[in-house]
Every structure is written in C-alpha cells, then in structure tokens.
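Presented as structure tokens, the chain that follows is alone, the form predicted on its own.
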Amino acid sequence: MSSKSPVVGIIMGSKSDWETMQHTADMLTELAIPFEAKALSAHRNPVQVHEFAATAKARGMQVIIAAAGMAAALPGVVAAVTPLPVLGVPIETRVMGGIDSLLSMAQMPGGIPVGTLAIGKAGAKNAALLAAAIIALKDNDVADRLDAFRAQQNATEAELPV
C-alpha cells in the first residue's frame, strides 16, 4: 500500500473474499492509512493465522480486519490469540445469505471480543472507517484525514427535483 508499515492487517479466508474485501482496502487507501492484506483460512491454514494474529502487535499492527463466510471462524480465532481490536466482517454467502457467518461472529464467547459489522460490502467498507477510528484516537493525522473525509461525506446532499 504504502512505504510505510502496515497498521492494519486485513485477514479473510478464502481468495474469493477479495471481491468484498476491496472495498475495505480502498477505504483504508483513500485515507492513508497503510494495511497488509492475506487469504488464510482459520480451518486450512490455521498454523499461518496462529502466526499472524499473534505477531501482528509486534509488526506495528493496530487493528485486525477478520472477513470469513459460513462457519465464519477466522475472526474468533485471531481475537483469541492477539490483544488488538479484531473487527469481523460476514461475508454474504449463497446459503443463508451471510446471516450464518454474521451470527458466528456476533456469538462470540465472553472475553473473546470481534466487533461486528455489516454483511458484505457495507460492512467491508465500515470495518475501515472503524479501523480509522480507533487508530485517530492516537494518530491527528488520521484523525484529519477521518474528520475531512466524513465532512465531504456529509456535505454531499441529495437534491432532489422539484
């Protein structure tokens, strides 16, 4: 993404959650803010997130965005090994729509947090927003830049004919 280190690590769990997770990514890129980006599935490749999640804090990482489909087991899984805020995107499926892997993210057990948000590309889209957020909290210039970009959000209105 940028020269500088990633902040923000994107975690899905098949290459087919790309198509979704693009929208988190392009958020992340038109806010500066300086993400990696893995497929690794938390049931076929669970050495590798292990290994992931548990470095991430030591690669500069400040936020996790786990998207997984079905079972939807990846963002637990990485909450469970890493003391940074996971935030869980369901990925829509043709089963049951997403609602199975919103459900299995939402359930997650006490002490084991995953914020969850919205299925598919508007949850995609506000995992980064969050993401940004949290890391304002620290960071003025993301904070410019989160604060410029929901001002020209908000300065967009809809006319309508009359």
The other form holds:
Amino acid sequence: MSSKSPVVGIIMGSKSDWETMQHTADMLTELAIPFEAKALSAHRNPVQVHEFAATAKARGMQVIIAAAGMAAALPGVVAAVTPLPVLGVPIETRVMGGIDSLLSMAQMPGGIPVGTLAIGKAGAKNAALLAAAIIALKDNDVADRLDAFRAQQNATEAELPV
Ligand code: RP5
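Output the form predicted in complex with 5-O-phosphono-beta-D-ribofuranose next; the form predicted on its own has already been displayed.
Now the full complex is given, and it begins with the chain already shown.
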C-alpha cells in the first residue's frame, strides 16, 4: 500500500477473499495508485460497512472496489450509501463456482448500479484497471501509467514460452 492518501477503497466480505483481491492490490500498486483495503461483511459487520461507505468520498476515495462471494450483497449495500462509482468483483465459490456471487451483484435493481466484473482473478485485476481508467479521466499521471501498461501488454501479448 502507498503512503499517499488512498483514492481507491477495496472492501471484501471476508479475509478469505484476499487470495483473489490481492490481484487488485497488485495491479493498483503497479500503477502507483494509493488504496486502502478492508475485510468487512455486509451481513456480519453491517455497521462498519455503512461507516466505510458513508465516509468514503469525504476521505478522498474516488472509486470503491467491493468483492464478495455467495449471497454477495456487499457491493450493492456500499453503492446504496456512497455516490462514488462501485465496481463489484464476484468471488469464486465452492458450491456454485461464483455464479451465485456474480448474479447477486450484477442483478441490481434499477437506480443503484454496481459495475460488475468477471468472477475471480480476472475480475479482480480488471477492477483495478477500470478504477485506474476512471481516475485517469482527471489525473494525467495515472493516465500515462495506464497507457504505458497497455502498451507493454500489447507488445508482449503475442509471445509464447516455447
Ligand atoms: C462472503 O461469504 C465473503 O465475501 C466470502 O466470499 C464468503 C465466505 O466467507 P467466509 O466464510 O470465508 O468468511 O460474505
């Protein structure tokens, strides 16, 4: 985590989600975007989740990335409280493979959006890249670093290890 003030808030429903969400943290770190990360459950820690979401904008956050598995209410609950864009990462689950998580956050009723990404590692990485693209609209340094990341990715994508 950077020592600068966080502009992205990562929240996840359980410490067990960190195995997936470390990929969000890694991508934000690579792009030098300061973030904070917390494990708080919409169901087990409702008071703390509300406090996190209600204070996020005033604390300098620009985007919230919320991850959860199973009956994944967390992104929607956070989105209901903050005006900031909320990106949802569905955690892969043992019983239903993460389809439960995906539908819980993708099927938000009209009026409170959650920008839902892919299940698991790809969604976690892309949540960071989408957060970067949002921040880059008003931050030229982040825009430059995101452009550089994409240029490097474009240059290396076709290489095979054989
Ligand atoms: C959700 O329940 C969490 O986001 C996690 O993905 C899932 C299981 O949580 P644990 O039982 O591992 O704490 O709230």
